[in-house]
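The chain below stands alone, shown as structure tokens; this is the form predicted on its own.
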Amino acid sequence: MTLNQIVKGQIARITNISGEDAISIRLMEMGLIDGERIQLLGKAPLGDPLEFAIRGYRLSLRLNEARCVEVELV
């Protein structure tokens, strides 16, 4: 499962980063590492981007780039 797949309120755990382009770095610099939880808080009114919570911090997404982390539901 993918980021973009959780439904707004379900927490995740990350379990990898997919890929080793730019994109999954700038991931990784911004906190999203294996085993951080991470909370869905809502998308935008045409479903992107999408808005989480992860280390008492909110971060927005594009769908392109929550497609790289792959999670599993706590």
Second form
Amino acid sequence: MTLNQIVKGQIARITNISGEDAISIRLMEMGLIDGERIQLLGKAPLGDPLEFAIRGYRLSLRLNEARCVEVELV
Amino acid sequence: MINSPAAPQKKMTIAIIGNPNTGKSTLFNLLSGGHAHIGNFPGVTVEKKVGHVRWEGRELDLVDLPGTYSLAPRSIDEMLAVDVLLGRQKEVDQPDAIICIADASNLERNLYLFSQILDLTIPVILVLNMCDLARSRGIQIDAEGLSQKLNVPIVCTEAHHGVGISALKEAILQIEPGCRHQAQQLFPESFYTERKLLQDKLQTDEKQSPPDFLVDRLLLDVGGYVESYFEHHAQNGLIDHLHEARTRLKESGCAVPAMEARLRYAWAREQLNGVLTHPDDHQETTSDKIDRWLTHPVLGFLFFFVLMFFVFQSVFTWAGPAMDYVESGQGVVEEAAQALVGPGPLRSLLVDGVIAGVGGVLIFLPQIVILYFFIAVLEDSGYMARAAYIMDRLMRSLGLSGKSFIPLMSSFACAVPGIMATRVIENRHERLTTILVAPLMSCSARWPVYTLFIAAFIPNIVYFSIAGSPLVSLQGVVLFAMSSIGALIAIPVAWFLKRICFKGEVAPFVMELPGYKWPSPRHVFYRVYNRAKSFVVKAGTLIFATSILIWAAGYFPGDHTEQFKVETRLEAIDTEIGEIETQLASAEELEPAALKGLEGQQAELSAEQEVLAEKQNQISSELVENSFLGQAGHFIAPVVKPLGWDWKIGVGVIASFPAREVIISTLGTIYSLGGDVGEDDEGLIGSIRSATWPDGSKVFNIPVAVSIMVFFALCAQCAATLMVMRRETNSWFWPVVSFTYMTTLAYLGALLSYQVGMLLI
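Structure of the form predicted in complex with the partner chain, given the form predicted on its own:
Then the entire complex follows, led off by the chain already shown.
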């Protein structure tokens, strides 16, 4: 499954980030590395973007970016 | 001895870098004492902030670099930081040391950038800022232990409270310029082999191989700025070699770009292991609790709109009195100048050119200061990121992102602070799009134009009223339509810019939501002060020059002797009438005959005054007609004819290049009223209503009025905006583009409104 599919409050483990484009590189620079745990904290009022907790900070991603991140639930 | 003033040492250059939201600018302000030279680096939109300081007899240049998460440049703007750090930027010396500012409450991610900085081999000081926030979250850091592990000096600070600044200064003074450390070997051996091969390859066609750091970036950043630079500048075969090198790296199990992030984060975690303890990562913080309300689907939206309403309400209501002060101050100075200098070219230059020009700049200052105060508070508290988060979905339909919302919203008050506020947008194309559409938002300078023409030509028909007070009237509808037309046009313009002109990768929306904190008054003050100062100094000089040019065009080449004679006589009459009035005030002591004589004198003078005033208006309007400006008006008359305009309106449009509202005083002058008219001046309304073409038909009707309003809604007649645009984009290209496209739109819009309007009536 991908990161856009987890529900609020759920914690997932990143398994892979696909692609070599600017989005994937930026995500990796922000610490989204395989094996890392990430939690969905909430959604913006219109359902997009999303707010995540990772490595002790809060990160906001659009559904589109979240789709690049493959995860598994823990 | 490092601090001995007896042995003057070379000036040191210190670069300050760090992730966004780490309190970097607060620290920079504290270190530089708030005195910084602000400008632009040539060729990029990056602000150059350099603070010159002297500590204990030692001279230092502090260079503040833009906040960044990584030193892997993807654009020319991001490349700037790398160029400065490598000493490849001619504007500043190569740094002798780097201060890397990290958020102590979020150290692991901040160490990513730090590990890239270590690769530069320049001495570095790691600053752990916001230590108080980290402590309050239960994070404990053994700074000493970490310093030993990393082998760099570490200083703990709380920039918001000014804590740790002297320790940081001391650490900076301990640095020995020119010293270099060994590069760490973070990557597997195969990477360094490839780097060597690539260096050899580069050496053959360039005299000197670029520094290791750049070769690393070339190899690591797939599609990055360094790669695209070499694609254009290196000999054939280099890029093929690069691709082969990356393939070989992938085969050996260290595929770029993923390898770098994986290894650096693993390194960061290892460094922190044993020196940093923190509670469970997924524990709810105070910020999370606040966010449950502020980003709530319903309440979050509501709060956002109430806040925005409050902000813009304040900008209008608070700026109003301040703007009145500026205006009355301008009046006082004008009177003083008139008292000092008699009628003549010098007075005209002073009053109509210099004072009017400077006043035209200063009048924007209250709005800029107030809006910037709110922006600084919202940014420093962390709410700005939430505003972008909430608005992103809506703004995306325009091809923009949430970060464009505040700048565009601000532009409804005034495009100048709006364009300045686009600094929060990191993506260059998105920022340029926002800058280009910002002047389309209906700013407060357009209101005088709308109110004048609506009052004069739109019938006051009330469609809907409650208890006698009109709720919906035709005048209100037209005003609303005029205020929204620009924003509506901005939608296709933004779409066109994003899809056609700035084609390419969609900017990723990867945004940190920093923890909420109380804004620091000192930081807010610096932000507002610096913005206001740079506006007055940089934009001011240029608007000032433009105003003088327009003044000269309206003044020359006419012969003003007659006008000055009339003016002198009018002023003499004023004084005489004043004297008579004083005498009349003490009327009881006067003989009835003397009283009558005085009254007769007064009446005579008043009559002469009236005649002269009319004559003056006539002379003024003749002078304007024959001036260069008037000639230009006649010259463009055929161009504006299809819009239903006569040459006088043409002159008004040219003269209002420095600021839209100038059209009113220009129309006032040309329609023989003298320059001093306001938008609700009955006389001006009356005279434009009765203005006629040479054949006797009326110049103004509803389609002409609408055509003028539409023109001013869409045109770029604002020197301040164009100058700020030049300053923010560091190029004349964008103001020229903006002026051209907006004038074209304005012309077409006015043409359409007039022609369609004429068919309807």
